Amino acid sequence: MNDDATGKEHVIEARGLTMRFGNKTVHENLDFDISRGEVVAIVGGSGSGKSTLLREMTMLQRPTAGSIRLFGQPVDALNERQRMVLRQRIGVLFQNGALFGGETVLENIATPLQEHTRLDRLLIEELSAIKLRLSGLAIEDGLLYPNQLSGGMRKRAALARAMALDPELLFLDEPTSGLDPISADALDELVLQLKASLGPTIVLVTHDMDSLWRVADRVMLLGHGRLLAVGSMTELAGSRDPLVARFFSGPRGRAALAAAGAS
């Protein structure tokens, strides 16, 4: 496992990564590192392959070309039962939370762990009430349906489920997406908190601006089958490359900006 040039290690590892849908190619030769610890976000237009990506890192997809190592190993040589072992070091929060709908929260917690670990029943529960509290519900919204639970609250356990194991990696897609304003703030928080609690790696998919000001060390821009830029918010916000300043300068890009500025 390469380290940076900070000395910390990197937990994933993507070289010449390249997917195409028959004559459609979504990305070309992305080459990039993401350290441990790091809030890594990933942004870019419509169709730019945002999701695409996270499947190839979440082990979903295979790419066309290009390869992936996932805390040092490559991912494409790994065997059905070496990914299986890998993917309990990872923790993946769905864009539409892909909660089970017969199953209370509380349930839906316990299911990696019942499925994954060999712990006795009272100690899963106990383990599932300690990450639903972590998430910050209630042990009483614990014994609700999904369908009983408000937008917020269903991310809230989402992201409870996609911690019950204590990953290493946690992938977020759109976390924040159909949140009212002080819903997707309290998650950006929750994101923070966890962070600074559990130091895992997090790696989101956004096209929130505020929560890339709020939370994200570094930002990844994809568009045109590329990466077309990396760095901080601030370095991309001052960036003086067209497709770069178009995207971070409009209007919403503008009202994010100055909302962090003012904080």
Given for the second form:
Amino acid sequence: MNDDATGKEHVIEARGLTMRFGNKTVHENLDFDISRGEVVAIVGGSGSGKSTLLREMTMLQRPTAGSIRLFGQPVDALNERQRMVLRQRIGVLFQNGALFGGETVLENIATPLQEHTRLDRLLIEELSAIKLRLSGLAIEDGLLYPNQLSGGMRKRAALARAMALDPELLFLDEPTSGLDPISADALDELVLQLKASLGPTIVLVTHDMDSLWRVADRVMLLGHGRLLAVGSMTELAGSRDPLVARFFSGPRGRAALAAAGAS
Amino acid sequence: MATTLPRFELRSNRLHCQGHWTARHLASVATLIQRQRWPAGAIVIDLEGVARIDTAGAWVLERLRRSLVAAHHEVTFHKPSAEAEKLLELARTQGAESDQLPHGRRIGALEALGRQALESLRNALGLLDFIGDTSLAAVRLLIHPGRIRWREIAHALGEAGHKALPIVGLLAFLLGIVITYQGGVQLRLYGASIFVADLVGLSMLRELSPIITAIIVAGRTGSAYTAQIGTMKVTEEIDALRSIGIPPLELLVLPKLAALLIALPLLTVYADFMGVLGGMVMANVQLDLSYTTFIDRLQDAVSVKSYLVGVGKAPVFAVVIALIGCYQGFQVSGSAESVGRRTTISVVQSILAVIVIDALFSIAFSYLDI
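In place of the form predicted on its own, the structure of the form predicted in complex with its partner chain is requested.
Complete assembly follows, chain above in first position.
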């Protein structure tokens, strides 16, 4: 695999990544690496192409130009079968959960296991229950249908499904959006806990300044179709670049900084 | 990356585990390990040879440990990797055997029947309620005609009427051809080819074109009404309309109802025309009946009454289709899946209703001697 000088394995490598819709350029010539075990946050204003970038990395959308390597394999060059194998090593938490409405929470979590393993029904049920409890839901909640869940519970259930196959790489699309501050804090906590117990590499898209301070090892700021800055929160918050400073030193950024400093 | 399948081997009191204990490869091992017979005394589970492990592997081992402990063995894990240790801990604290998990209650046949009956009753009462609400809204609108939404009506008219012309026309035309072809063969045997005009004219105008048009409209427009209103319900647009102060019935239901009341009779007339045209063309090709002969005979055979009887059914069908379609749309709750289910129900119910009502009309007409 492609190791850099530090000897760390790169889970994601993007080179010259460009995305255009018609003549509107979402981003152009992005180069970045994400190493195994990192928690990387992608931030940027609305419409800066964060979610598009996430869709490209999760093989849901083809970039207009450039290449992405996942686990060292060039995604473009793979056939559909090889992509399927690759997808099993990836978990995605969609913004609104995207739980299947016709299935209970437990059945939702069991779906990847049923599709990709030949484990028997009881074992799958037990494994789904482990993931359910790991995501902080009670076993009884497993029998509920998605439309009976609150926003926070839905995100937790969706996270449990994303973790069903113990993915090595986990993508989270705005995990704390639409949650009250307490649930949002709890979800950050959960992400850290999952990280500690199952050790996936995590890529998250977020607007939430508090989340950034708590969970992200490294932050990539997108804007004007390119990467404006990459670095730890402490580095970015101290940046003198006006574009970066504007993003992190608004009232919300300062409040989050104060909170992070206090804790 | 070469994967090595998970393996285990029991030597005296030591279970040697090897390979990748991950969900994808675990199936056979998970079953085999439960069938293993164990010697008495302490058991050591040796994890030194395990190259990789995930939650599934850890849980299979933890489950094994629990069953051995329950059978009075002493169990220790030997040399788990740091990763394995974390996952075993996770399995120990979060895992539960399936018989300890809660399961949904199974519903028996009798209970299912009862629930279904109640559901049907609720559905019928709900529809009645909806008809009442819609009627009241219609009356209110007639008192204040300034609030009639002409733009919505025109739009719905285009969707339900104008855009249905090709399919309705094609189907009626083909139907006319088929009837003439099937009937013509028989009639020619008796030298009564000319009566094919009676056959096509009466059957199309009285029965077939009203019902076939209604069925097509139920399938393409009734379903669209359900899906549109249902989706708006899921995305809370209906609630948004209410909160802005626009009655959803007035904006969403009445214009559709009005449009269908206009469109369906017109479509039926169009279907009458196309059906007879189909018959006429086929009679000319197959039976050598000239167009003028056919039209002459048609005028004698088909009275204005037969035509009006057919077209007169159309407004009734229109009301039924629009009301069922809109009602089922409002019954959508929660998820996108519910939209699909309600759309199916709406189409099935409205087609069924159209056919039943048509049968009732036939009975009524024969009593009244029309």
